[in-house]
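Here you get one chain, nothing else, as structure tokens; it is the form predicted alone.
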Amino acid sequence: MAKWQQRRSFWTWGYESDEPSDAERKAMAKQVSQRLGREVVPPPVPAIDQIELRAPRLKVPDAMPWVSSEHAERVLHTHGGHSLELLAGLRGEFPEPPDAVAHPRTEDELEATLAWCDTHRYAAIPYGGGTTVVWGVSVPESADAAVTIDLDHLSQVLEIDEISRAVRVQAGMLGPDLEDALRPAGLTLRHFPQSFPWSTVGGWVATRSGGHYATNHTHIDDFVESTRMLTPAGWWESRRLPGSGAGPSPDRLVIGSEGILGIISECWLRVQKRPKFRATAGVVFSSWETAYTATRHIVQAKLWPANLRLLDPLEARQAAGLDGAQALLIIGFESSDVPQDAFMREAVGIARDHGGAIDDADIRIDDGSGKATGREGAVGAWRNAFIGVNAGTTNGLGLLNDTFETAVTWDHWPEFDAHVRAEVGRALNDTLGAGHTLSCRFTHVYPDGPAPYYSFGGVVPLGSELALWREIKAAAVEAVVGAGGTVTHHHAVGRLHAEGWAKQRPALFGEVLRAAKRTLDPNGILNPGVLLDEGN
């Protein structure tokens, strides 16, 4: 099965078929150019043969018809997902392209390829769905040629284990692709990233994806049985088992790796029944502060809920339709043997408790009939806001609109919050000035904490988009790594963060890290400056 089934699309998310026509590109500009009381005008797209790259610094060996430098697939892998990434490439700036890219067919194509990139010291970069908002897959300007290494042939459910329910899968293949392999054994991953119809088992494993569960299995380290990743210096292949206390795991070192110890052939993950009882319900408060002193009850009852997601009153106006003045919680539940109805009226009980308001005729409750949850109301309006991602209606508008995710231990997310929002909102005046927003949901919430998400944005001139946000994002690292938060949650680290991750890190790890990756990778070549800075 191959990965893309039609070809990506370069300056916004997904497949070309995802890019919004020239129509509602116009009538948003008209939207925008209402809001701004001046006129703006959406860019016009350029075709992918007429986009100017340099030349290939290498040449590709005639016995590897695999890796080509054809022109479109180097524009295809030049830029990840980030916003400004996708600006660059609707402007048609694509200064650091690949000089070829790789797509093995076997593992001894991929040993082939990682083999040749070695002995010439290219920089190897490992490439999943190309999702990565962190600058994950980009060339280094240091590298002297680069050659990207697409895993979307590698991409085959290669057996289930329906008795411990677990599944070995190459790590080529999409999140769609894996559910529908599972869904005639009547399993499920239930590992669904915002990516997830575009993005890969490996880069999940990879980056340490966060899926939608918002409590209890939420990043991909929760699925992982065992691995197997390709390094220059041979292969590493951990014993599949379902728990052991036999020194530091070999697949902690793996998961969160980004690309720079090896590549992720494949893997084999946990996965579960289908789900069959449902239960959602959305509960508004007058207040953040008593929405997020409810939801920390609610999580510290480990009552697990599938879903308590947290919007701030700015957050539910935008998202959810709300008025502005109030916080929204959503609760849902679900399973694959249990009903939910109890677990559901014990999570709002605690909610009404600490000041939330719900009339019982808003919980829905699916009695495994196949009612419908979760798709109306508040509850469903934030649903269709949240599902899929920004089709690139506002690219090159003249809007600057980005997130910035971490997480804190409950006894410190107050003044957290309190500490983020005025040095955030500081930098968000200096550059933006005013009519900018900023808000905050929990994504996930643990016993011990919450994972906010802030999003900010608002107006700038054409062109100063990259330098403005430099400065926004130095200011957000600096306010939740100063606070006390990870750098980041679930958005992995990758070029972006490592500086910030760096200070988050004990020192003494970072050096073992090095050490590993001068075992691993001796001659530095996977991607390099991702996690650790360039020299290693």
Ligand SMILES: Cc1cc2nc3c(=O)[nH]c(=O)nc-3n(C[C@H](O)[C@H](O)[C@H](O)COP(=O)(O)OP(=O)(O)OC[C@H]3O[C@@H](n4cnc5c(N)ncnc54)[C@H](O)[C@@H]3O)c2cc1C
The other form holds:
Amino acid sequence: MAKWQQRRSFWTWGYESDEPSDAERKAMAKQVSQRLGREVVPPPVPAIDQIELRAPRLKVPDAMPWVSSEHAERVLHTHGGHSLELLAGLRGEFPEPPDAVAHPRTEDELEATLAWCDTHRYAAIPYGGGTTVVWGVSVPESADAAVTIDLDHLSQVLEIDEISRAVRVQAGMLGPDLEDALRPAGLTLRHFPQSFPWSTVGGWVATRSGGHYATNHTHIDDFVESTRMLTPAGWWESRRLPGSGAGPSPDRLVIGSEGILGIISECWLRVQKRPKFRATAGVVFSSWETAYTATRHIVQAKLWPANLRLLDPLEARQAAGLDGAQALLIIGFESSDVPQDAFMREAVGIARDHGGAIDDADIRIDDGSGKATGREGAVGAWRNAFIGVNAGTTNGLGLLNDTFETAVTWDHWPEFDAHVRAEVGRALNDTLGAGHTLSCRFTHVYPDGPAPYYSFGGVVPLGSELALWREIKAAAVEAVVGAGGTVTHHHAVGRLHAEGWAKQRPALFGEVLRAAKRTLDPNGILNPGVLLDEGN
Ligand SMILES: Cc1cc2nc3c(=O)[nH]c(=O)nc-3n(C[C@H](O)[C@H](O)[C@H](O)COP(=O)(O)OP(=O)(O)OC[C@H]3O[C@@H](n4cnc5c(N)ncnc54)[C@H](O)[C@@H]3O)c2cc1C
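Given the form predicted alone, state the structure of the form predicted together with this ligand.
First the chain shown before, then all remaining chains and molecules of the complex.
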């Protein structure tokens, strides 16, 4: 069923059909109560029509039937996908709803919507799947009125070029729908952010998303061949080219523009043949240090594994049942044409040279026949834990869990990790107390450095989640940017990271981006506060 035929949940990730039942929420609350030694009960879920919203501050013209100020529409487009936004949803907190939501079905309707917003100076918020975790689709308090422009009806594959291996696709298409459309031609994009089921092509391009085939082609940047974007100043369309040395790339300004320069309506993406040959292995290390050193040697050997994911001892225990001292390196290779066992044996050989342990029987090889040999072991356990994203059962029980991600060059790495753990650990002690957790994995690895992804968690008094989280988040941004990392590797900047991003980019680059925005969006209606906040 297409996205627009289902209704999204306003308090958990995914659709209403993904919402946990009362029984599941109660069972989770019982587990949490046992852990905390006091009773916690799941808060009631408000009925959507009981949620209070301020009255719309604009009137939708009759000539625009694809725009409405209907109550449920405004509720469902108020928050993005951060767990604290889902918590606000569960608590019925919707202080800044959009005044109207548009679902343009054609580019003409998209143009009419943006022109209407521009004429009246309504803030225009482009909306893909709404999975942003950086407040990218929120209505800013400063707006006098705001219209969310949901691309969900612009969600078709328009053309497949099998010769050049590229697809022309509209921005509102969801990940699974795109893969379904490519499958009959034996093609795939193979861009799998963890939010893949609920996020869109336009959202990926707008946020420079990172997929989880993580050392080779992984960023949407690598797949974009050309873009088509509507700005208040007119259309912006780039030429399809396999490569070009002609000056700065127009696509590079679109990719990562997070809806502040225009609304991406479609793009050409490079696709590939579906993989058939595969190899996977989980290598165990006695320490974090030996594990990340081995990882560096593997990635620098330029074997280009499709996946090289390292879990620190705490993560390896939680996700794959290791003993709490050992780290786990997951290695994956895949190809449509070439057997992968030789590459895997090279990578495992390097891992073993640096202290890694794995039985040959735990190397799983699919020789293209679809029948794999070898055990899956820890890798299977990890995969199930990774795919099973669900914020619904624990929402509102007083558990605070979040992540922050970055990237840094190898020469800085061990000191960087020690610094981040010390600084964020201190903030966690001050806010969540002694029982907190802080762990790390590499979601992506490059020859010149890793992309570490830190997770933290603990127990908080009900009602204090947002305030305590802000303290922890501020310490994390300070530690990461202060020690030479990036404020985000793939979660985007949004409103959340605007200040941190201003500290890491060249000051003149900020000026150039502002100037570009003034040219394309002279009235400043598109996504105010995203990327460039008032003071930055
Ligand atoms: C559980 C979970 C897991 C996640 N895992 C990953 C991950 O593995 N990798 C990763 O990169 N991210 C991840 N994210 C973050 C998020 O999914 C990505 O940023 C994703 O690319 C957003 O896509 P979307 O379609 O949901 O966009 P939205 O959330 O709707 O929008 C994101 C931003 O892009 C703008 N925008 C959306 N569509 C357009 C358009 N057509 N034109 C112009 N601007 C537009 C919006 O205004 C907003 O600022 C995760 C989020 C969640 C909740």
